[in-house]
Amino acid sequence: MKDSIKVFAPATVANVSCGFDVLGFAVDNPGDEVLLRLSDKKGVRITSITGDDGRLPKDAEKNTVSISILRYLETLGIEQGIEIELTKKMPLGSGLGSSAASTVAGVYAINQLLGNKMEVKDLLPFAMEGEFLACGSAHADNVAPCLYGGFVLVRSYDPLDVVKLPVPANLYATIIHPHVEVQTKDARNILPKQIALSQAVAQWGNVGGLVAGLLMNDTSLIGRSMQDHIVEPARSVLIPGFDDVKKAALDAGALGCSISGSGPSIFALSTSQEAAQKIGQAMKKGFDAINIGSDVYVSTVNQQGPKVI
């Protein structure tokens, strides 16, 4: 058995429009990186935090990249004590999963550090607990595709029930990070407690569409399911120049375009790295014009998950 390991789990754009709580999919970077050390001293301890501008706490029962590890750790009844340095290598509160990232490389390390005592897919409970200390919820769709890679379909939550979806070879993704921070709480405390029948059946209708147009590996039906009825109308009053920034998207050639998360990071799918690269350009001009720093990303669909590094 080692005595160390480092891990890297990349960020996800999660709900992917019309799918709020169960689509999502993991890009390539940005992402979070977990060293454990194996450590003579019983409990989980963090040791370090770097990139938070500290303000995650270092107390094990509070933070995710430790909280899924303690559940890990209890479930199997091991006292291995174990040191905990997290490297965050993305914004908080940016739509990005940032806590997903913390907490899956968290269990996926400890489980490989242990020697795979659990299949990857029965880490997913224990990642999802990182979720709920987050954000109160113990939703999947940011998880689910940080852990296993690719697009996933959380079908069901109770049972949980979670199917990786094929991608189009072409499928690229643009995601920027304008320099405001929404908190997830706050964006789901603003959503509608009830909607139209109306509202629900079109929703419906998109995200069938969507399942299929990955299913079929046909892209245009995949940009016309983008549409969301619910979440976005209520979200996209949280982030600055948001309708300006959706059109530059859509004018450059975006598939579609609509919040990643819970926001304010912004996210277009597109079929060439070239479209992805310009659909990207003309939506940091967006947010330019208004006097807002921003950050582009590029990436294919990560089909990987999390890596040892």
The other form holds:
Number of protein chains: 2
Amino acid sequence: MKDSIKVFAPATVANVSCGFDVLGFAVDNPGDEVLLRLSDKKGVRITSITGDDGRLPKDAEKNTVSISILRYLETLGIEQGIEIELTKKMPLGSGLGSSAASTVAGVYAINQLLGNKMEVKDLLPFAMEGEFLACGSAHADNVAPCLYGGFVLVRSYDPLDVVKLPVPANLYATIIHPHVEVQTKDARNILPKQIALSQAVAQWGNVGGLVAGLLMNDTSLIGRSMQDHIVEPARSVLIPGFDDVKKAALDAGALGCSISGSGPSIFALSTSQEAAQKIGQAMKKGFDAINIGSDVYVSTVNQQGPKVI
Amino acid sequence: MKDSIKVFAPATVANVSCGFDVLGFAVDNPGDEVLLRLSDKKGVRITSITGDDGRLPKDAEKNTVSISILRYLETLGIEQGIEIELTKKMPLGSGLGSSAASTVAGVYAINQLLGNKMEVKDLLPFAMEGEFLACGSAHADNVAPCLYGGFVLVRSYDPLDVVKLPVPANLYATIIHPHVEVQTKDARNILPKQIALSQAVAQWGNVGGLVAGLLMNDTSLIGRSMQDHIVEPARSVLIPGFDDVKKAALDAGALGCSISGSGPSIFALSTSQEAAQKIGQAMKKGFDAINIGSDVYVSTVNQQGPKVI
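To test you: the structure above is the form predicted alone. What is the structure of the form predicted together with another copy of the chain?
Next comes the full complex, this chain leading.
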């Protein structure tokens, strides 16, 4: 048995336009890294966190990574001292599933380090529990694609029913993270509690179309289906310049464009690396025009999920 | 050029549980027949309607079949006298897309009779217009699967965007038509105008799951996704015995069971002819128990749409 392991887990785009709370996908870049080390000293401890500007708790009972690892060990009845080094390589609170990436990296790492005692798919509840205990919500639309890779549909939360969807090989994602803050709480509170049945019907027509487009390798259908008339209009007011940046992405050839998770990051899908980069430049210009700095990430849809590095 | 043609078009199950207003599929049986005959006498005339108990209008400007054929001829600028014989082979107002079957049969027949001047997919607007002018609503979830065959997703109505979904070869439908009346108007009016966002999310998770299950050949996922917590609970109160009949279908092995269109017919899906027949018997017993007569239809999902007979 190795005495240490280092795992990368990817950023994720949740919601994916029309698929609020049910769709998400992973990207190759950015992502977080977790290093675990067996220790003779009992308990699970966080020895270092870098890249978080001191914002994340080091208390093992409050950090999503350590909580998930603790639950994993408790469930399997294993008493083993563990030291955790967490390296954040993406911005916090950016709408890119930052805490999901760290949590999944940790759970995947402990399972690998202890000899794969569980199947990867069965690790999901531990990662969700970590997210729940630390953040107060247990949405799976970041954690599930982060763990499974690819595009994931969360068909149901009760019981949890997660479906990995095969996707076209030439599907590229552009993500832009503008340097503004959106509180997840605000992004939830701004949503309508009630919606018109007719709006809901239009939305589930698009969800059906997006899923069909992914599975039928029909990128035009994917693009036509990326319309969200419920969540995006409500949340986009929290992101300065959203309308112009989205228009820039579509004008530059994006299949579709919407908010990543609860924002402020914005993502676009396209069918080539070249297009994805051009779209990123166009979006960046949109934020430049209103003096907001931003980072652009371009990658294919990540098919692998976490990996040992 | 032949001087007459006879076409069969199939019954359809619209909504399909969670897919209210966006999903529908065709069955092999029952269906309607339309016979068209070239005539030297100008205009489009209905010469006979059988099987409707005298309920359908024979006035060519009021009948969905003749209206659709008139629009087709007008659009192509063709002046040709046409005689129509309509043979209803399924119950009216049953939730099985009775008017859609007649209308599609007529439009398909006129296009064939005049030498296929248009592609089949381009006939949809004529059939929809016939339905709209005669019934006051232009939903495509019966007309589209009737015309295209198979399972159809109506992603959007404006613009109209219809996607034919490949389905598992072993998918069987059981339909039961209880001898009670449900007014389509009542079935619409009973629906909530507003729904909770959380309910809508659960529903579009299921729509995504149902589409994924069809395309991934995953009949278990199809079954798990056939849950409608919005429309079925509202409408099922109009169908005496619904809960017991649904339970009987599920107990007999159905993947899922819900209302066909706006009812009163009920459909169930399963994975073999044997299962579909057993399910039909169980459902019929449910209606027998409350002294309601019923007809049972068992067939595969029809892949062909209308056909010349």
